[in-house]
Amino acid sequence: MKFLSNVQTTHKVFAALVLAVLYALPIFITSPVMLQIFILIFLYAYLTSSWNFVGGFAGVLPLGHSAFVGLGAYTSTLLYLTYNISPWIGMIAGGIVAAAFGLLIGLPTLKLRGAYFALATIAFAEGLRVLVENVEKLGPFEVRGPKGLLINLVGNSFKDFQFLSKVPYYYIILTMLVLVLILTFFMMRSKVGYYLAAGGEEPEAAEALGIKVSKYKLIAMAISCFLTALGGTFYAQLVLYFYPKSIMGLDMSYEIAFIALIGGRSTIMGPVLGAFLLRPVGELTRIYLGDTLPGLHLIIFGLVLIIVMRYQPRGLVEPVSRWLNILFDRIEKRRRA
């Protein structure tokens, strides 16, 4: 028992120097195209983290969370365009909003099993799209349809969510990160996350012994639109100019689902180890290859899952985990030696 403790230390000791290296790269890495393809790592690993609520402890696959990315930065840009309302305040209440939705989305899908549910969130998001590129205005909200939001840009400013260095964006979304992966090592150790662990692996047992897997099923998908919303905002102050397809788009829901499955569903790491391998890809293969080549990354993306899924299927955590645990137990041994 003792040596489980030291291991358990050890790993403690490992994740608090990472993070410790996290929060200081920025003092070393001063070149914004840098900071940038960071900022979008912890971006998408966040955005994953927040789809394996319901993508990976529930057992289910959905495919159009973009639409939750959408409802966050559309609500929070048009209450701070309109009523000069700050997008800190405008990120709760998007939040909120996609927490809404899902629920509605949620209770007649939840239900449906495989590819049914994945095709029906495919459905909801399309749909909603196509809805947002085809309204102007919508009572005093100037939705502008195709044509996107144009945030205008007033300089450093916390209280509008604008920074003239990519700085402060890296460690925003570097902190929500954090906390949402807090979150989740908490909720897969609460009732709520064995709940779903048991209403996603088998349903009908767990029915049996008397869970409502449906219930916390929709818990799942309200938190985890919830938390979705937010990366909307984050986005939306990020690129501070966005149309109906650059953030309501199936590319991003697929690329989404792609982090996730090629770095492990329901795991804490999964996400954040999926994120680090293809967003450098996808950003490059943009940088380079994206007016030739549009969707190549999309493609890589589909081959690396593909290599994964034969190899690997339950992600690459799970080698990374065992490597990780030797590492850990020679480093105890030789500590006890």
Contents of the next structure:
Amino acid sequence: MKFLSNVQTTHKVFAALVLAVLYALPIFITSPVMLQIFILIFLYAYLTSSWNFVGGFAGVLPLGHSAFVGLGAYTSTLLYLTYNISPWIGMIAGGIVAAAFGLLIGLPTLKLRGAYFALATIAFAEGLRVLVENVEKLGPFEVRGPKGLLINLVGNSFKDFQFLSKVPYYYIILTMLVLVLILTFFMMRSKVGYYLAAGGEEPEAAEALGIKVSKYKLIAMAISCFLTALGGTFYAQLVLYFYPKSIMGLDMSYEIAFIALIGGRSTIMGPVLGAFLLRPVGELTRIYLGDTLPGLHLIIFGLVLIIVMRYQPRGLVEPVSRWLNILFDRIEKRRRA
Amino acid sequence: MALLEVKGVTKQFGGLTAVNSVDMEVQEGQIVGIIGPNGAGKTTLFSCIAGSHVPTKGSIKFNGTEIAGKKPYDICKLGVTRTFQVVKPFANKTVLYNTTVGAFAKTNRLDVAEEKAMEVLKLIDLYDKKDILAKNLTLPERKRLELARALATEPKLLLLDEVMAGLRPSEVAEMLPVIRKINSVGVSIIIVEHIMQAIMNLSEKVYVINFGKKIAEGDPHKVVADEEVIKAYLGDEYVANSH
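Let me have the form predicted in complex with its partner chain next, following on from the form predicted alone.
In what comes next, the whole complex appears, and the chain from above leads the way.
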């Protein structure tokens, strides 16, 4: 394919190799705990890649994306519990609901710059969480307020998006992640990608070049919220029980932003790298110190963020890709020699 | 019909009248200069034409269409593109990327946009820098990138806001043929500039603005001999000596 022609062969081989290893991994790892850790790494990489559409490429800093995770989870689960609609369909419905909400809050807030946009998104996410906590019944839907939703077990069923083993979840989220990365790749090489980057960096110059900056930011917001909500449905089906604080709390929003900033915003691999570095830390502190020091992982992330911002303000993906490139060049030379 | 027709344009900021009932005209294919002392209102007039400011009063017609009060991106789509006095490159992107952003104004396809961008970069002698990040360019190169980006939108009228300010005389001399080349491919140009050598050299017609008002217009060589103009630039006492 033509668009891949400027990507080096070694890069392609490397990417294919990594993918092959990841897809083969469940053959070697059978422990459900280990698989769960990988599933959550992929989920957070997926959520952060979705966040990246608006937080990275559109150049603003949303800090309330857990709201869209929650909207996705609640929409698909309520549709499933009330009308027995398959979560796969509910997933799309949740995406549409989240995109609509994203447009609604994006319309007045995307014109805000810097910290003001971040604050507005925090306020929206928290407002929505408190709202859901106070709603017992919404029309035909039993929202159950702070008690949350429980999805009844039906055993292995693709239609019901439920599996007894972790392996199907592993493959589903890995595939979702790969797809969102491919989408990111194409977006970056499209008019939308160029216009978002331009509008995010120099809005005044961008407008003079014919770019309706607010329109492109709204497009990015809608895409981002839609994709984030799909992750929400996945999460709901993975845990089968959730309540407002667990699925739309701010700590999840912050973790997404931490992963993006530490890994590298507005890059394809930044969110993946960030998730692989930070998620295990979160998981380990939760396992060993969860009772005594809950939330310790966020403090650690904060410290890491300060150090990264000080020495690698564009994220760790920059030095890592530089090393990889050096490595690839050596391999390439040796191959030719 | 003139390509651009500005009639009675006034722009007030609170109590300050930055542009006061200015008329001007640009014919197709012309290079028109706007000169005037610092703070005379040249950039404000520019911003009114390009849509960054909404004029308080007056009409601005481009190709017969009223554009006063329209948004910059819509005005750009109609064929009027401006550059900025303080250059605003997309600093972390390459020269080619910057120019391609401009070229997307007329196409949705990356390969077409990139091709157009390379064509423009060749035209203004920036092609060999195409893979350099904009933040690593020298000032004259950045000014030229500003030009390239605007030109890539395929404007009929290009508004150049002090593209030569801060350049050394030798660099100005290099810029002049570039601007003439752009004009020769059918782009009309309005140029705001302090460097008289450049204005005299390039423009067919000059407008002089002082305190927001037009005080003279016409052939550049005649205009600089005008009493009002000398007064505006040098003060009253120089008028007598010049006769």
